[in-house]
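The chain below stands alone and is given as structure tokens, in the form predicted alone.
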Amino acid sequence: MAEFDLVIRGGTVVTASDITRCDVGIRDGRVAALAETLTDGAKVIDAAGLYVLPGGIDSHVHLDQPTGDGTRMADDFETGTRAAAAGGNTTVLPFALQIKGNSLRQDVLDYHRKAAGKCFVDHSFHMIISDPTPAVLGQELPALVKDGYTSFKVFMTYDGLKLNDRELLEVFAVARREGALVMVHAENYDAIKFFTERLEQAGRTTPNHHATSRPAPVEREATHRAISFAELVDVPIMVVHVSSRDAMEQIRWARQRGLKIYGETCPQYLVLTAKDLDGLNMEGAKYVCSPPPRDEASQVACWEGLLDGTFQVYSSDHAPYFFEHGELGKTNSRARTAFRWVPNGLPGVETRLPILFSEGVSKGRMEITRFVELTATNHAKLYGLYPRKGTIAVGSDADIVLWDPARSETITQAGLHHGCDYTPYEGFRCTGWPVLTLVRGRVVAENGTVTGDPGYGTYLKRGLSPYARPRGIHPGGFAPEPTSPFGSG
């Protein structure tokens, strides 16, 4: 009987800290050995000339999420995780949205039902808190954090989702007491509404004016306000999908004050600009997301943030909507009357890794160890999955992607695996491509074909993140930090 179920031989193993030419032995779905030469494998994969990387973790994806406006997301858990696997991802963290008036726990259970039997890769859930009632804050949210849902998101904009300042403070206080990490969508709701109404009054209703309605100061103000509330309560927060230098400067300012403020950016802010929204015949609707892509100077700033540590993670913010699908798509009848009705979001879970590798590693902007850190390791550490996920180490899950640094591919809708009917990155040329994806030692995608089975992906109960610990005991009477931040994962 062979010592290992699988041996990956002859590749270059890369983690967030090391680059090593060695073989990887896998047993019972976990990494069992790393050695110069391993020969006793029931199966062998030749990885000569390839990088052996930890599988990507995309910690910001939206799947099968209700919209409230009659549209429908283009990806459920089957198509979304299928695309994730093809793109070199082995874990995704979608959101479980609380619908106003609903029980938070019941909505979380509904997402489990949506995901059951459909996932090609492993998954866990962040919560979205839209209705922080006394019952949610006092009972449901603390209990769910203890049950392994150790992160949640709040919105400062969008009808039906935004929290007012008092509600944000109340939610932050619960996060501090329970040791959860709060993700914040930072845009000023009233400013956006003000600009939107002025633009509509002036007849400026085409998709490109979506970007006009949400200028960088809208993001900057909300980021500063979220940071100020985090300072008042003494709780770490993650500012998600940062698009501009304005917001980045607020994060840097907070860090200089010793605050635990983390940041995330996404591919749309690295390779798209507001000019992409100018397309004729509603083509610009393909690029409508919030915050919007900005200008080339903002692209430069976001690259700086990836390299200098302003951003800890790089996620897709995969929020897929059909472009042309009757009343369900971005070109529905209401959307044709005004940009405010265009569904906000872009597909990107499958293209996230190739874009960053090509533009970052292949073009010499970043070291491959930083690529691993931004796309896998830091996600696992921040969201309570490390070291089970996010690295290649003895005892870790054998979540591995083999990467061909020389392979050149062009992103096309025809070559993707999501449920969406378009990609905003059509025609984008990439150097470097994932050629094989393993989840817990099993091949789920190879050379552009998804070979795994829906339902193989498992739910991950997460531990508390050490990065979510406050700085100390707050003089205002908030509870002290948790004594055991690591949890069972």
Ligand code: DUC
The other form holds:
Amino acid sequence: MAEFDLVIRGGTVVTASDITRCDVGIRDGRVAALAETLTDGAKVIDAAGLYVLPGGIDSHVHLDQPTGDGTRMADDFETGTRAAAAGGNTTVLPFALQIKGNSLRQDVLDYHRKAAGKCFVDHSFHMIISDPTPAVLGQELPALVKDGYTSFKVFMTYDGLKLNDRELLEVFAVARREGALVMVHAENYDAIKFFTERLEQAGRTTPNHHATSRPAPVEREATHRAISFAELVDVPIMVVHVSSRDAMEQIRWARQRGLKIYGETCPQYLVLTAKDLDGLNMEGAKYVCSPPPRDEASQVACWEGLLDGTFQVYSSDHAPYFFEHGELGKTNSRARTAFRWVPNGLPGVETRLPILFSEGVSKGRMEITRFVELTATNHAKLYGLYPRKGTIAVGSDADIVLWDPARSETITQAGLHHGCDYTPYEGFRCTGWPVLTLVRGRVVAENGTVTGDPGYGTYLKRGLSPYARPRGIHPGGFAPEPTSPFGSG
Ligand code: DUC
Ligand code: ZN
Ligand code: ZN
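Please give the corresponding structure for the form predicted in complex with this ligand, as opposed to the form predicted alone shown earlier.
Below is the whole assembly, all chains and molecules, this chain first.
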């Protein structure tokens, strides 16, 4: 019997820290050996000329999430994870949305039902807390964190989702006590309402005014407020989908004060601008997301943030809505009357990695080790999956993607595997492309064909992240508690 189930031969293995020419031996779904030469594999994949990277982890994905306004997400767990696999991802972290008035536990179970038997890649859930009742804060949330749901998202805007300041503080306090990481959607609700109503009164209702209605200070103010609350409660937070230099400056300012504030940006803030929303005949709706893409200077700022460590993670914020499809999509009859009815979100789980590889690594802006950190390793570390996921090391799951750095491809809707009817990146030319995706040692996608099975992807119960620990708590647990209104709680 062969020593390994599979050997990947002749490739260049890259982790967040090292670039090594070596072979990878895989046994029982895990990496069993890394060595200059491994020959004894039941199956051998020739990776000469290819990079061998940890599979992408996309920690910001929305799948099969109810919208409450008559529209429908274009991806369920089957089409969304199929697209993820084709795009070089091996794990996704979608959201389980609490509907106001519902039990959080029941809503989480509902997402397990939605995902059961459908996933091509491994997955876990962040919870969205929309209704922090005493029962949710006191019982459900602590119990769910202990059960492995170790991160949750809160919104500072959107009817039906927005938490007020007191509620944000309450949720932050639970996160601190339980050791969970809070992701924050930072935009000021009232400022958006103010601009939206004035724009509508002035007859400015086309999709491009979505961007006008939420300028950068709307994001900056909320980012600052979230950071201030995090400081007051002494809890680390992740500011998600950061789009502007203004918000980045708040994160840098906080870090200089010693706060543990993390940041995420997304492809739409690197390669799209608000001008993309200008298209006629509702074309601009294809680019409506929140925060909106901004200007070229903001793109430059976001690139800087990826390189200088302001951002720890680069995610897709895959939130796919059909462009057409009658009342279900972005061009539904109400959306044609005013931008406020256009569903917010873009598809991007399949195109996230090629865009960063091409614009970052192939164009020489970014070291490939940094690419690995931003697309896989840091996601695993921040969300309690490391070192099982996010690296190539003996004992880790054999979640691996082979990249051909020389392959040129053009992103087209026809070539993608998602359930959406368009891509905002139509015609985008890429140098460097994922050519083979392995989840726990099994090929799930190869050369644009998804070969895995829905249902192979498994649910991941996550641990607490060391990065979610409050300041002042030493990893060994023997340092004194920091001064906080919560004493030692
Ligand atoms: N926020 C998200 O995180 N995703 C889609 C829409 C939004 O506002
Ligand atoms: Zn958001
Ligand atoms: Zn999102």
